[in-house]
Amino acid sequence: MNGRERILALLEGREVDRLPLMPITMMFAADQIGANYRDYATDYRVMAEGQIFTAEKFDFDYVNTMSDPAREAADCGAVIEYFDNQPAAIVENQARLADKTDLASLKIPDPLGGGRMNNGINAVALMVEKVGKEKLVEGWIEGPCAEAADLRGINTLMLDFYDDPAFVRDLFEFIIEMELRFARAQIDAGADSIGLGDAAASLVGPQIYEEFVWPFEKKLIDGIHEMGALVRLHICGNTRPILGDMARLKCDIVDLDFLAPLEEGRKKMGPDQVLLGNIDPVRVMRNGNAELVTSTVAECHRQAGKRYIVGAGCEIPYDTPEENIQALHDYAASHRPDLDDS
């Protein structure tokens, strides 16, 4: 059973040979192949020998094109700084809406027109040559209150929310219609998934994220999933106070991150849902060798049971020791969904 095979027979229920490793790696692939960030960000070729590099020496399950939030705002004409050793940044007193009258006018970039998305529909397309018979591929979006804070900058979207929601409404149906344009052209060029990043709603109380938030989180997983597209959810940061409504979203695989406990995600989204994570990506995976990686992952395991992915809370820093990740590919190569060991 290779990579694809074992994450799609895990979430179709079907048995699998052993528990699926899709951690996230972005820095830390280009570092495997000595690439500076910038160009792993914005040079798909770049993007591509990182990931299957970095996925084949330790037999992820998958690859990615995850690399920083800035796509999109920036084939929005946003005003962005790119880092050799870090990944690229939204320049925030230089918000592309910061004057909001400029949504009127703003145009909906296509994907296909050569920018930062068409790169990354490269990576796509070129993965899916590479390895997609193997391993599963999965594109990236923004979700619609991350994309929102790089497009109008995060502390005024949050005064946004109180002062003009109606403007938010208006914003957050821009950034649905654009990611699903780019998620088509990903599925179009052979993604399997579109891991959705939604970061900033970990920032909102839950009044907020039911009313503004979910509804269109739940608008844009529905037009995926009818594409004909697995969905991921990352949702960096503390999610318990919605995790109930972050179940009811219905994606396929739900990222964790380690201030969420798994045992409380697996009690709110009920049995059925495929729950990824929640290993803290410093503490454990950085700052921590393999015994304590091994006995991480062990208990994430055991909180989450049988529907279960292994993967950390969020990115694999990129100075994490080798044997830590070849610790975690370990425990998912000798364990069965159903915690026996194989």
Given for the second form:
Amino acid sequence: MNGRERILALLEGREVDRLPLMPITMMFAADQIGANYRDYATDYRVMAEGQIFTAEKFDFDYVNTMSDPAREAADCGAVIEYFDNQPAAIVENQARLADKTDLASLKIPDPLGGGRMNNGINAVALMVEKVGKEKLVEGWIEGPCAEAADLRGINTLMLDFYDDPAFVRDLFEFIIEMELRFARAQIDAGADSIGLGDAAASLVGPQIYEEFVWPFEKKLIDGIHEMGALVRLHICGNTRPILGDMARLKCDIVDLDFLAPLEEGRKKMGPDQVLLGNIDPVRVMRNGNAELVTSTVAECHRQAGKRYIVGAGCEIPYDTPEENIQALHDYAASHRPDLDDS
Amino acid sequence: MQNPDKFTKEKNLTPIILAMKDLKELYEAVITGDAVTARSITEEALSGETDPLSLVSEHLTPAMDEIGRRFEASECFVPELLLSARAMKGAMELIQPRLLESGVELLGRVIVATVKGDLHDIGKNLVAAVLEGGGFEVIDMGVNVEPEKIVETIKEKDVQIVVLSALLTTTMPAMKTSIEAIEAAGVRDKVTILVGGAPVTQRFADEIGADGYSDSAVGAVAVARKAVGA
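For comparison with the form predicted alone, provide the form predicted in complex with the partner chain.
Everything in the complex follows now, all chains and molecules, and the chain you saw is the first one.
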């Protein structure tokens, strides 16, 4: 059973030989091939090389095209700052939609128009070509709340929910249309799964999440499913207050950050939801040792039960000791989903 | 108690009556994030006999403490905290010149900065808001702040507390660099240095020689208050 088959089998409820392994690596993967991160984020060939090298070295079951939250925003004309040794970031005091009225004239960029989204699509295509038969290839898009924060400025967006809810809805509509086109192009390029990152959604609380964010996330997820791809949802931060609503999104994989216990996720999301995570990336993966990684992932597995994929709560930091990644792999490789079978 | 708004409207009295408005409404305006009301009550209070410092200590600080408590307890979230902070800041803008005039000092002067190389500011902004609401004078230096700028500000503004924020493991080392720059400039003894941010731990804080650490915005206020003996 190869990695792609393993993930697909688990998602479809079929028997698997061992737990799938899908940790998020970005800077760690760049480091593995000695690339600087600016190149990783801006050159799909570097990204594909880093992802494939890392996935093969540590026997991950997938490769992924996430590098930073700024691909779509960059193509919309946002000011982005690139760094040699960390993810690109959006310059908030020059936010693309600092003036709300600019939304009316903002055109949805063509994902294949030669910009950063196109670069991400090229990464998908190259990964599919190189390892698409053995490993699951996962593209990436931003969710409505995260992308709105990228275009408007996160601090301003948080106030917009109260000051101008109609604008927020218009902005989310624009974003969903853009993200569906971006997802479509990645799926056309061969992506099996689309990762949906909606980091800022954990900041708004259950009321705003349910009223504003959830309906748009749902529209996006349903749209991707209609295109025939899988959806992995990742919301950074503490999602405990919104776990119940996240369950109703019907994502194939819900990837929880370390602040939301898998046990609580299981309780709120029911026995069938596939959960992924959620080892503390800094305190355990980076600062801990192999023994701590093993005991932590075992506890995650116990809490999540058999519908479980091994991974950290968020990106694995670049300077994580390799033996800790190896420990993560070794646990996955030596355990079946059903703990009684291991 | 009679609603002053209703009373004024019904009797069509002159606005001077509003100066007598119950200042409890200032507390409520900050809690609910009503910046317009917070500002108008403050303006009216300052035009009367109200002591400007009491507006801070009896109304704004308790309101921000309460909103901070609710935030910690997941009874409210980032949008509500930022709304309250905006209401509080609007009131503070009016109060601060009056405090300066009368030579009254707040609890202490604090620099808040996201360290060099890091552009993340929402955590830093939350900390700045609750510190300001908590009775400190806050100098928000923004994001991607050079250590030298921090040193300059400590020297120029007689700062007592420096709060450094980082969201990335890659920018955490800039906290150490900032502390080293403060030491090299000979002003380390003048300031208490607090650090925080998602990847930061107490162990890291100890390793780089920070004086304090908190894993939450509200916790940062408690640490800062302790640092100035308040």
